[in-house]
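Shown next as structure tokens: one chain only, the form predicted alone.
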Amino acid sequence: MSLAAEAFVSQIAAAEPWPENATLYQPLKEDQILLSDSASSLAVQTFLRMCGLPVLVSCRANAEYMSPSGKVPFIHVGNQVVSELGPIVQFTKAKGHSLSDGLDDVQRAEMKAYMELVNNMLLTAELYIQWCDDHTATEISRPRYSSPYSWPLNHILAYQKQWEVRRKMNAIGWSGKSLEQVYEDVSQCCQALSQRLGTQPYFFSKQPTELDALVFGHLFTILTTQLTNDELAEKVKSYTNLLSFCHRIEQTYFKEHERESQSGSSRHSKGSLP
């Protein structure tokens, strides 16, 4: 399809109303999804709830391979498939749904800078802990990631994923870091977020933006995911305003949402916030 044809199709899609059967795809919640993908999925779900846009959540063992970018989550809306929070924000904006229209240019630039901070620090730290910490990789990441598949495919896919992440860590200069250094990076990121939030309900005063959705997705998932130790969650718990922020968004946008983790059936999840 030519660029002009793609642009025309996108314009047609943007003109269509948001359907009731819009679907978000992610890996299997109970047995497969890992911390980083769970955080990214929750961030997108939160963003769509903040926009008042309904979405069904479909858990698929092959969600990663269904995604056009190879990353999860992705949404299927009409005849459009869009993956990851950034492109999804742009897609919903084209349909007339935006959380950041009220920001001026300076605020919008600041918002994007903090979103980059979260992606560069929190998301990278999650990936590092999952695949570069041998204990976590052995006890949690490889078994969960490969759980839908039988031998030998399960081992092949798990080690292939671990190799991909470790290659990325080497490329960005994280491969030489110790686990303690990664925890310190997380703490510094949380400190920056805490200082920016201050006593406000959201990062830009009284109304949430996509930054709030992104930060909540990662912090809430860190706080409620069972890892080999609690060190990562403890870094977040040091900042009381970030804890209050997570409680506020959970109560405002998920109070009627029945979380499967509350049943206690998942070893990977610790449930709701303390």
Second form
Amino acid sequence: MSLAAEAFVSQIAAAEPWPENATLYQPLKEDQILLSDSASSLAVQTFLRMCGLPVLVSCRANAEYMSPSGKVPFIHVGNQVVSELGPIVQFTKAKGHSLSDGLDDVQRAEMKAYMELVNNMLLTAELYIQWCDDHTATEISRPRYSSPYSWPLNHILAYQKQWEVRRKMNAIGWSGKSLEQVYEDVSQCCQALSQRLGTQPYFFSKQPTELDALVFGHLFTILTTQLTNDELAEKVKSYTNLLSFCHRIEQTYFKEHERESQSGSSRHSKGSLP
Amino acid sequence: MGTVHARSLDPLPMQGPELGVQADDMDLGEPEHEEKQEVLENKDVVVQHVHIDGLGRTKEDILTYEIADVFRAKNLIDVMKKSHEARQRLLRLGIFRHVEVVIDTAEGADALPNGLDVKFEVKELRRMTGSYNTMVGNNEGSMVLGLKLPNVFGRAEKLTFQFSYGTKETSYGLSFFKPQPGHFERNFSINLYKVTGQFPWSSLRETDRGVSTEFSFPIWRTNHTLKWEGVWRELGCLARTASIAVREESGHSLKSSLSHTMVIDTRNSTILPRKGALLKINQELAGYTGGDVSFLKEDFEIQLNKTLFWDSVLSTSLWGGMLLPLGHKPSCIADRFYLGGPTSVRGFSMYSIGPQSEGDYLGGEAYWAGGLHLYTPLPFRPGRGGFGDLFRTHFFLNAGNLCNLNYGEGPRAHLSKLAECIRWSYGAGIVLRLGNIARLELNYCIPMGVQSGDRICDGVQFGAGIRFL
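Return one more block: the form predicted in complex with its partner chain, after the form predicted alone shown previously.
Below, the chain from earlier opens the complete complex, with every other chain and molecule after it.
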């Protein structure tokens, strides 16, 4: 869309209040969704809860293809469709809900930097482990990704996705890395986050921001998802303040009956935090 | 018709002096002519040899079926008629550029006095023909490459390949056709294809990659086709503003279906027929040979034509169809029927009748459409005998309806649903016939019975296509 059209659309969007039937679409939770998508989806859900905006979660087998950008999750609000956390934050800001209003410019720049760190390190590491590690790809990723489809389409789509992710890893220079190096990178990223968090309840003292939502989404999913081995979860667990950070957010925003549906009894997810 | 050369028979010595003509007879021409006529009709002949000259890669065994009848001819007229028929049969195999027939007296050691040799001089088509076109239209340019290999293995098999490379989409098709030797109407073909289509009326983009095999055979006067098709369908939204109902259909699905078609066609032409009728019934069952989609689809097409006074033709047609999803999933937008446009109910925009959501037309599970046309030659008949014969004026009345069915109700409820809120239109226009395949129309339409949600195109509407209501 051209800049003028985008500005016009966001003006229109800003005029309408947040509807009751806003929906978030993600792949099927039980059988299909993978670690990286689950983390992104949880981050968006956490953000919307922090803003106090109601959203219904709808699981569809074709959520990835429904999304306008090809990435999940995406939300359908009114007659607008927005995907991924960055654009969703901007969209809610246009509607008048924002978590980072209280920050000054320096803090906002810092927040953006840390969000980029999470996206470039944690998310890429998750994708690497899922699709470039042969063992995980064969045991978990390909079967889960292709579960809604029948033969031979399931194999075609799974391999297509795997090649696409591997090409992307090539492009950003991660294909030369070994699994050990990737775990090291995750560890370093967690160390940086842990240092920034320190003993505060949230990254920017008292109030949660979208950075908190993003970090929670990824760390919580890593801790509660069963992969072929537990190394990734162990790396995160070694930072106790991050662990208590996740507990805190889970308690604050996902208590009551939502907790059962969130960390439900699926084979992939291990349920609540250990 | 081709040329048939026949040298005259030498007069048989057995007949006696009546055949003899006196050299100094004044009326030399006429009596001779009459006698020659007599000779041709009454003479019994035996066809001793039939040759086919000019064969290269064609195998002879398939040709013997086509020319076998010539041996049964009893007199010269019969020989000429049967040779002509054999020539037509050889041409319809699609492997010869032209066929010429030469009928001559038998020669050689075993030649009978009344024996004949029939020789077919054929020229085979080239092993490979190619074509290259560029096409521009609808904000897209594309380059189309076509390759045709007739008579690949010598028994009238045909292999065609078409590849289209465009600025937006790429598509290709590979097809192999093989008739049964001796029975050309019984044939099978295998197709491999990828086609892409954009449907702005539904804000939908569809890419189909598929393989299909089909068998055709005639039974009595009907033509039947059995087909299995496996298609990998990919649907996507054309624009960001597509409605959520269409967005929900995006993604991949696999359809594996068996279908059967029966056709009875007694029309004298496919485009602008003057007489005859067409009945076409098609069934498709998907889901029982694999795949994600499961349904039973029926549709039929009837057309009747009759020539009236003053060279005008009255034509009526009726189309209908029904889609019954089997299993629990609802029907897919790519399987449903669509109605409206210059090739179906005129006066409405392309496929813009029926259930819709935010301006995107979703199609329906049951429909019917009918048309009544009166075709007349152009007024005052300009260009008669030449270009003007390609044009016709027509007056039409079209009607139709499209809806989704709730299968919990009975068939009576379905019929009443299809009978209420009928869309119809009437008008007049000019039709141009393009070869024997397509036609162009320019009509002035007045749509009626428009329901809320339908998009109309009243006034002048242009249409081009192969199949019109």
